[in-house]
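Consider the single chain below, provided in structure tokens and representing the form predicted on its own.
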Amino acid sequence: MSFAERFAAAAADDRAAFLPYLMAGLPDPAASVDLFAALGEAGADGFEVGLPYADPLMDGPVIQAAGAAALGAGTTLAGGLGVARRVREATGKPCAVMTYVNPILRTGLDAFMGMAADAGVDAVIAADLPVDEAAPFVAAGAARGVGVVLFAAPTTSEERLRAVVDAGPVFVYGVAEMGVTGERAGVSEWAAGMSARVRALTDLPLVFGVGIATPRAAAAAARVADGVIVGTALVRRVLEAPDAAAAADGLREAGAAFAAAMRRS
């Protein structure tokens, strides 16, 4: 199933897609499958799935060091490519790879997309990409079949949100906290003001991501969004695991509780 399929299926529910976040390649590439296929069971619609890159700037300590892990274990740029395609074979749930634009032009555009495409990525998220660079982007994916997905903040202009929206992302990544990601103590008071500027402007799905900790927290989001993304919570139990399968049975629990949260009524 796609995303947009994913979504549909989750708003017929009365609830938001829950997509969660690890990194590629952490603990190590061959049982990171297994943690994502563990949030598969616990409910996940679909997976951010991290690409671990030495320069990631819009990252917290916690997905720092997760990325730093990966990196130590082998995981290449293809590794994660590669990790993300047995998650999607495994799961048969659409993922989204989350890296930066200096990997993307290093390995060349056209040539990303290709990896990304024969991987079954069904999205590529470059979390330092402005709207103003995006278009040969958003080209190139849709020429291999891999959108894009294009972030809005509570301090973006209309006109800039508007572009973002004239962009044809696959979905808009609200950040719901400004700053780096990590975990927050309360709940987002951008969300939803954010949510009625993007709902004036399009049908476009609108998924909340960035400081979302805890299961009230994501159901707050979730009442006003049709997706919720949880990363830093997740991978932090990863990190403090004492092996990969205490990670994953972690991960069931509490991927449990964040989709539990996703309901509306």
Given for the second form:
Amino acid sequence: MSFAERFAAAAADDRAAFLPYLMAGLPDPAASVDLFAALGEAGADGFEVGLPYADPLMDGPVIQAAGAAALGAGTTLAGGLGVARRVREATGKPCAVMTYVNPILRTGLDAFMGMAADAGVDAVIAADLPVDEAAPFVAAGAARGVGVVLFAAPTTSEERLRAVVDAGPVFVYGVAEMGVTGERAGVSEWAAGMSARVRALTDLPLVFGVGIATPRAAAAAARVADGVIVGTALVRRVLEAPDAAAAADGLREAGAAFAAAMRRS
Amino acid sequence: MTLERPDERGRFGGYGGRFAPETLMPALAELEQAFDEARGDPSFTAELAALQRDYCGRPTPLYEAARLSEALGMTVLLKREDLLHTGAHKINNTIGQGLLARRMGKPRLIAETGAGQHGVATATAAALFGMECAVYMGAVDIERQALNVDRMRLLGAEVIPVTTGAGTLKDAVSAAMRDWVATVERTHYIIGSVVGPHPFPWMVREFQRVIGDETIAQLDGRHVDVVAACVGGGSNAMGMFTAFAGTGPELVGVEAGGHGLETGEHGASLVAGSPGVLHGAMTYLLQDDDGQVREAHSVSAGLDYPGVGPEHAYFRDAGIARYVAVSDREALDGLDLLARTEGIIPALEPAHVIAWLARERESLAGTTVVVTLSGRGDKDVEQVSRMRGSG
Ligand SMILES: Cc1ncc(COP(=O)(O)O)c(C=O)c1O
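Go ahead and give the structure of the form predicted together with its partner chain, now that the form predicted on its own is out.
The complete assembly is shown below, putting the previous chain first.
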């Protein structure tokens, strides 16, 4: 199933789609596939597969540490995409890979999109790709059937929002907090307002992420979005678990709580 | 030949641009607009000029280094940025951006620093303008530039150690950008070189071009064959090159050769790197086949950076300037040479340029060379004696 089908199925169920993020290759490639699968069992509708990057400008300390650990464990770009492929095969749920611009350009736009397509990846997210530079990425992805996700932040103007929508992303990634990925205690003060602005412009799916760390915050985001991304709160459980089996148990429990929070009624 | 300003996407040829998280994009546009307005506002330029003169100590002398010239068999003119307040060219940029931040109503300044010179210059501007200040500095650099850490603290700045990656300049830039993503509404990020997303490379160049503009005036028509400067991010070099590009002299940027290019442990992104995106701009950088940015190495913390300003990438490809690399060992000898012939202890960064002159003494024989002496060596004295002691 594609992201579009997942969003539609969730909406028919009066809930938002739960899209957890984990780092590919953490603690090692095989175990990380099992961890995604555990979240799938817990009710995830699709996944964000983090490709480890050494200079993740948009990520806070937890995801930085996860990336460094995955790189330290020998996770390459091909290895990270291999994790996405196996997650897609094992769960049948759509995957977006989350990376940065430089690994994509270094591989070559067409070559990267080809590798992503071969891995069954549905969408590519690059945290430092603004809409202004996105056109060649969207075109290269479209040629291989891979979508691109673009961002909207609380500071994004009406004009920029329109450009994001016009560029044709798979979904709009609403940045729920000013800042980098991490765990915020409260509920996003921006989500409702941003949602109204995006909805006024487009029918494209809107997904909130960044800083959403508790079922309460996820529930608040789910009321105004088509999907919710939870990253750091889950990645931290993997980093802190004594072994992969314990990590999977922790993710099943936390994942079920977040999945339940997606229900709007 | 040179670009008065980059195109509307912030590109110098194919380089530069704005590869930044969406959260920062509106702030970058706002900054570009504010800078554009300020530089056309006579009250802003007059205040900047007065501070450059009365506070920073401009104009700096263009000094003919007679004994060094004799030793090398060429005429060497040193642009004495080492005599500026705080001891390096970095203050040209921080006073300019500090004034701009005040004009934009931002009460807090942040910066990254490698050698500590830019951190000190930012802390100085913050004190002068009565602003809060936080400086991100790699843990390794905190160790090797302890003097500047103390100076920043005396100036009232908070020095925040960065332990991710190799704990050097690249990681400090990333940490400062992460701070800015979260605090952009009340914080201005004074980036320390001609790097980062547009408008930074252009704006920092404009604040540093006073180096070259003054030099041209001081030369008063005197013939020059070569203009040389060290390149970390490239701000002192671009500040000098901008005035000279297309006027005749050969422009030479000297990068950090570290342990030697063949070892892979160096900071020579233009000489030995490849195009990619780092810290918001398309430029040359040191990277592996997967696009992971490699750690740089240099004896001098200010050149220990795996990227470089995008306009230098453009200058390289267009042949407007030529870039070379000088090793750690050569740089230490360059420091000695200038100290003993002229009684000037340079920072390790411009010591690379002196070393390049010494290496090229035959091909440069009889020529006239202008060198940006970008900073003084006080910060490096302890490290150099430690290295001399152990080596
Ligand atoms: C004295 C001195 N020269 C040069 C540099 C390198 O910076 P840039 O290449 O931007 O001039 C530094 C950086 O800290 C410095 O302190």
